[in-house]
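Next up is one chain by itself, shown in structure tokens, the form predicted on its own.
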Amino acid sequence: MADKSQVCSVWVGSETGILKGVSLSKKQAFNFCEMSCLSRDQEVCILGWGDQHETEVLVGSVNGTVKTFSTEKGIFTETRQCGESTQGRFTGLAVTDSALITCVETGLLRVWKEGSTDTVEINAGTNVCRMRQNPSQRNQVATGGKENGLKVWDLERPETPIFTSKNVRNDWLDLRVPEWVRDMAFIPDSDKIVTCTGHHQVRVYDPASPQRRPVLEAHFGEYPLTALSLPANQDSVVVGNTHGELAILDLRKGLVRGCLKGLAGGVRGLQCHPSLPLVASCGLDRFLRVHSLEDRSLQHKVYLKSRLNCVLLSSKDLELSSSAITGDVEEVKEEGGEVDEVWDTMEMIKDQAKKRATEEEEAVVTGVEKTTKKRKVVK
């Protein structure tokens, strides 16, 4: 399995509990799991890198286990019980120099120190939808959820958050605006944080400014936003919603630059490549798609047979060719090729059969007309 995992540049987690690796250069996909003991409680809900060299993939399951998959060996090397199914799904996974960070829906944020049974526990509030780590300051994480505003935590001082957002002002009817943070990301080379909400809002917060309300707010579509990711150019953000719509928004003016087409189901996973103008998305339609952010064209489309929850991109070139693979592989074909094969196998309907059928129908109709005429004469 090592030769298969080493060529994979995209990792996807499915509802069936299977970790799928995809090689875009070879148009191949591989399943990394024990097929004999699959169950619904092993559904993969979050993925993350276990180290900076991207040799380990952290797989968070619904049953509260965090598995470590080695991309060099092609096997699962470790399994840790980091929660219970009663506490909700994992909403975030991250690692520091010597600790594992987990967060669940009930708001329990834990820091699991390596080689120690003691854990640091933080109550981030109820109904947490997402937890993200600051890539420049790895001891900082952000949390947010339904009626649970954006909070930034310093894990070295976990008593109180270092930043707590404030809800926007009441609307024109003087009614409170509901909060629902679905995803967030730290903008590099700044203190700003961008979030997307379940009320189709994109907001930018600046903890360095005196105000705790968003410094920028934009709207996209009419449906709840589920995921976002920052491209390499850092002046835009890619968001996806529950109706399979992807859009690129300008973070300077709050305007929509363009939309990425081709999706047929709700977006659950979204990630931009750290150096290339590419974005990968997955969701309920069972497809992994890779779009170009330059011309917004669809570069790759791979059918993976299961409903997908999360996607993880490698920082290397996604189409980098590698050594040949030996063994049984599952070849992934583009959708257009499958459609062409279906049309090629279908039999052609000849026109002669249609002509015979029409002639028989005409003969029956003329026969009926003659009998009706004869009946009238007898009367």
Contents of the next structure:
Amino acid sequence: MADKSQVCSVWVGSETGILKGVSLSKKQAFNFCEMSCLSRDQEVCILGWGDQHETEVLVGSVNGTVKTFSTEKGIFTETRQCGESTQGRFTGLAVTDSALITCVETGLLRVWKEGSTDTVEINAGTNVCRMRQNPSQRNQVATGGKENGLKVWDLERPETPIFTSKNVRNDWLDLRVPEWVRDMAFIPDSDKIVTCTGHHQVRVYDPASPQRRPVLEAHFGEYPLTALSLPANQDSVVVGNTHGELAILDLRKGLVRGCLKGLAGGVRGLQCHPSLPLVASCGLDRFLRVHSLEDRSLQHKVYLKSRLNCVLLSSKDLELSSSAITGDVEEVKEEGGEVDEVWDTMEMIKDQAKKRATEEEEAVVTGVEKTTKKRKVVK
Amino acid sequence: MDVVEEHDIQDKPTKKKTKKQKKQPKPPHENGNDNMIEKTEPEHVDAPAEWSFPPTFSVSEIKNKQRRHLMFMKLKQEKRKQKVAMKKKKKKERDALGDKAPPKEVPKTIENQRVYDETTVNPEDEEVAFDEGTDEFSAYFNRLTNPKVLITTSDRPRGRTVRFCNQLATVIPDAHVYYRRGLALKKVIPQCIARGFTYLMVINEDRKVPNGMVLCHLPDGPTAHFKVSSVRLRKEMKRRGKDPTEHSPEVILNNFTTRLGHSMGRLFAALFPHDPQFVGRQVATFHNQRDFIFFRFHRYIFKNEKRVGIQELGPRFTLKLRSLQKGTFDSKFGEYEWVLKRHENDVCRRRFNL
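The structure above corresponds to the form predicted on its own; please provide the structure of the form predicted in complex with its partner chain.
First the chain shown before, then all remaining chains and molecules of the complex.
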């Protein structure tokens, strides 16, 4: 069990309550649960990293328990009861130095400190859909929901939010525009927050500016946007909607840069890799897909038999194979060396193509990967 | 000789295949008078033409449409001749071998060549069994509820659709047809739930012909949207039997292999009561082939132990799944479990979803 969990680079939570670990380099998926005591009230609503080194995965279930899974040991080490199922599903889970922050749908945001039983409670309004933590300032969290605008809270001052957004102006018929914040993210290196709504809008808010209304608004599609993620480098954002459409939007002007194809069901979880241009998506069609952001092609597609609720990517290099497959790694490097002198600038892309070629020889190949390989060779 | 050759290539109505010399086709020039003379000459030789073209030549490079057509026809005839010759040869060999001949090869069909779908359900899979055991249909399959179906249409239905709904109501036990008075489905659904209905079936009509169906499982269940085609009412069926009786029919679900197919199969199975009444000898079949679901309703009779006679009663129609939405009907804000995306599905003709 331990070696299986150490290899996994993507963690997915499903509706049946099973935590699944996927190793993309070995092309295998593992279930981490006990098959005998499965039940629907253990449905995983939220996943989060337990610590900075990504050795622990926190799993939040519908019945209010938060389980800690250790990736090194491969077992669930701890279970905490953080509320009951009557209070709603978890909509956010985060960790600050030794404290666990949970938020549920009814708007109750709690900070659970280690050891002590009392909690700091914040009421974030009703119908909260999402709570996210600022990765650079870990005591700031943002919440938003249906008819509940974006609010940014500082956990040291739990009475009032430090930023409350204002709804946009009335539309051209002078009617109030409904708001429904589904997901949000903090843009690194600045104060800005980008949100996606159930009315197919993507909005950027800037707490540093005097205006509380969104600084930028973009539209995509006709269906509610359910998930959002920021890629590593550029000023763009990846969004997914209930129809299975994934799009990359540019945040400078608010235009659609491109769509990622392949999903057939609603997107429930989306995450971009911290350093590589990859995005992992999971949804109701029971597949985990990893797309490349540069050429928008499908890199990996894994069938995981239950509907998937959330996905968590680890920061380590996904394509890199483990020590068990050193032979193939060496082979790849040799080939790369030959081509090096000729294609200096194209080196990265070529390497990936070769790596993919070796991976295909290993295990099950999906038709899509074959076509991407062909495209690379033609280039 | 040269002149004849050129005319040969130019001339479209007169297919002259006289002395073919192995040479390149010359650029054509018109000789109007000679054309007329050539027509009266005898028709062509049976020896196939053997002119050598440069290897990259293809029929599509000829700019003149009629000449191109001529060349293409010749090519096709060539191919057909070769095919017939091959078949004859094979048959001869087969006859010569007699008993020792290898068995006949199975012809390739699209179903044979179907790309293996990784979501095909393995019967021993525990996770899928758990998923199905606790999904929205579990109440029906655990015998906690009995099906009760409400059939309605889009607003202001015309004759064919009305008759179709009435015939469907005779086929499905405990089905009630209601007139849709322009009511919104989202308001109809809570009322249905309150009155104990388990299914809502809405037949959509376009230009006096039913063309769509929304099937919504009621307490909180999935909503499937289908395209309906080839509807044949009872009057239009040849050699049909008498009207169906009130007995519960047996249900046959064919070829639902993938995970999505399983969900569809359960959706259809939950329309009918649990226990079929074999006295009635009626059977409803949902046959899936190439992602189209064919519905047939028959009455059978066993003539002896090995032979059965069947009579088709009831309406027949074809369904194609367009989307499966989680939750009750909410096309704007609901989450879709599966959506038919035509351009992505049409890429490979041998890949199917159900």
